[in-house]
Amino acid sequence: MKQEANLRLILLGLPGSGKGTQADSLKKKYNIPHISTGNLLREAISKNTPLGKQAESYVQSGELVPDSLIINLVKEEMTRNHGARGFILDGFPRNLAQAEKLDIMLKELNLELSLAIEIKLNEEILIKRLTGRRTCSKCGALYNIYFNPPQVSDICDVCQGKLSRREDDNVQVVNNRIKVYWSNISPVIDYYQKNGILHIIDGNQEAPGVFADISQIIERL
C-alpha cells in the first residue's frame, strides 16, 4: 500500500497494549487521522461537558462506557473528518454492539474497514505498564516506574515536576478492566475474523517491532 492510499483501520487490545503509540506513529507515516475514544473521553471530562459528567463515573470505576454516549462521539468525530483519507480507531468498538453499529455508519459514508489489528499483550506485563505510569503535572513527560522510571523518584527529569499517577492506573481498577475488556471483546474479535480481516501482532515486543510488524500488514494490502 503507498503512503497516500486509503486506510481505514482499527486497533484492538487491552488497554495499555500499545495502541496509542501505535496510531500516532501510523497517523504520521501515513497521514490519516487518529481517533482514540480514549482521548475524546477524557477531553470530554475534562472539559466538564455533559458527554464528560456522564461518562466520569464510568471511567474512574474502570468500567466501559455506556453504547449509546461512545456510538455519538465516534459519528460526531468521522463525521468531521470524512474527508480525510481513511482513519485510524483506537479503543472502538469494544463490543458486538459497536461493531455491528459501526459498519451501518461506514456504510452511510459509503465506506468500508480496511483491517482489524489486534495487539496481544501478557497481563503481568499490562499490568505494570498500566500501574506503573506516571506524567509530569508541568511539562507532560511520561514515565514508568517498572520500564522508564525517573531518575528521582516521584520528580521529572526535564523540569522537575511532581510526577502524578492517573486515578484509574490502580491495581484493583486494571484488573477490572481487564475482566470486563474480555468479556466485551471477544465476540468482536470473531466478528472481524469472520469477516477476513482481522490480524494478530505479538504485543509483547517493543514498539517499533509492533510497528513494524503492522506496517507489514498494511503493505500487503
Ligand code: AMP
Contents of the next structure:
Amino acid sequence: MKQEANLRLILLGLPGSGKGTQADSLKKKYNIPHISTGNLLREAISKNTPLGKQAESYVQSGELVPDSLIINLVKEEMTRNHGARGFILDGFPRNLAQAEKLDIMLKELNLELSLAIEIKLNEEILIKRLTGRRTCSKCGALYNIYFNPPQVSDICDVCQGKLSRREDDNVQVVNNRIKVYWSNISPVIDYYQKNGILHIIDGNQEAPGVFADISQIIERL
Ligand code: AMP
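What does the same protein look like in the form predicted together with the named molecule, given that the last one was the form predicted on its own?
And the full complex, kicking off with our chain again.
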C-alpha cells in the first residue's frame, strides 16, 4: 500500500494491549489521523466540557460511556479530520451497536473499512502494563515501574517532573475494564471476522515487533 493511500483501520484489544503506541506509529508512517475515544474523553473531562461532565463517572469506574455520547464524538472527530482521507480508530467500536453505527456512518460517506486488527496478549502482562504505567505530568514521557522504571521513583528522567498514574489504572478499575471489554467485544470481533477484514496480531511481543506485523498486513492490502 502506498503511504498516501486511504487506510481506514480499527485497532481492537484490551486496554493496555498497546493500541495507543501502535496508533501513534501508524499515524506517522501513513500520515492519517489517530482517533482515540479514550483520549478524547479524558480531554473533555479535564476541560470540564458538557461531554466531560456526562462521561466522568463512567470513565473513572471503567464502565462504557453511553453509545449515543460516543457515537456523536466519533462523528464530530471524523468530520473534523476529513475521514475520507483515512483514520486509525483506537478504543472504538467497543460493542456491536457501535460497530453497526460506524458502518452506517461510513456508508453515508461512501466509505468502507480497510482492516480491523485485534492485538491479543497475556492478561498478566497486561495488568502490569496498566497498573505500572506512569506519565510525566510535565513533558508527557511514558514509564512503567515494572518494565521501564525511572531512575528515581516517581521522578521523570528527562525533565525531573513528577510522574502520575491515570486514575483508571488502579488494580480495581483495571480488572473492571478487562471484564467490561470481554463482555462487549466478542460480537464485534465476530462481526469483522464475517466481513473478512479481521486480522489477529501477537501483542506479547515488544512494540516494534507488533508494528512490523501490522505493517506487513497493511502492505498486502
Ligand atoms: P481507553 O483509554 O480506550 O481504555 O478508554 C478509557 C475509558 O473511556 C473506558 O474505560 C471507557 O469508560 C471510556 N471509553 C473509551 N472508548 C469508549 C467507547 N468506544 N465506548 C464507551 N466508552 C468508551
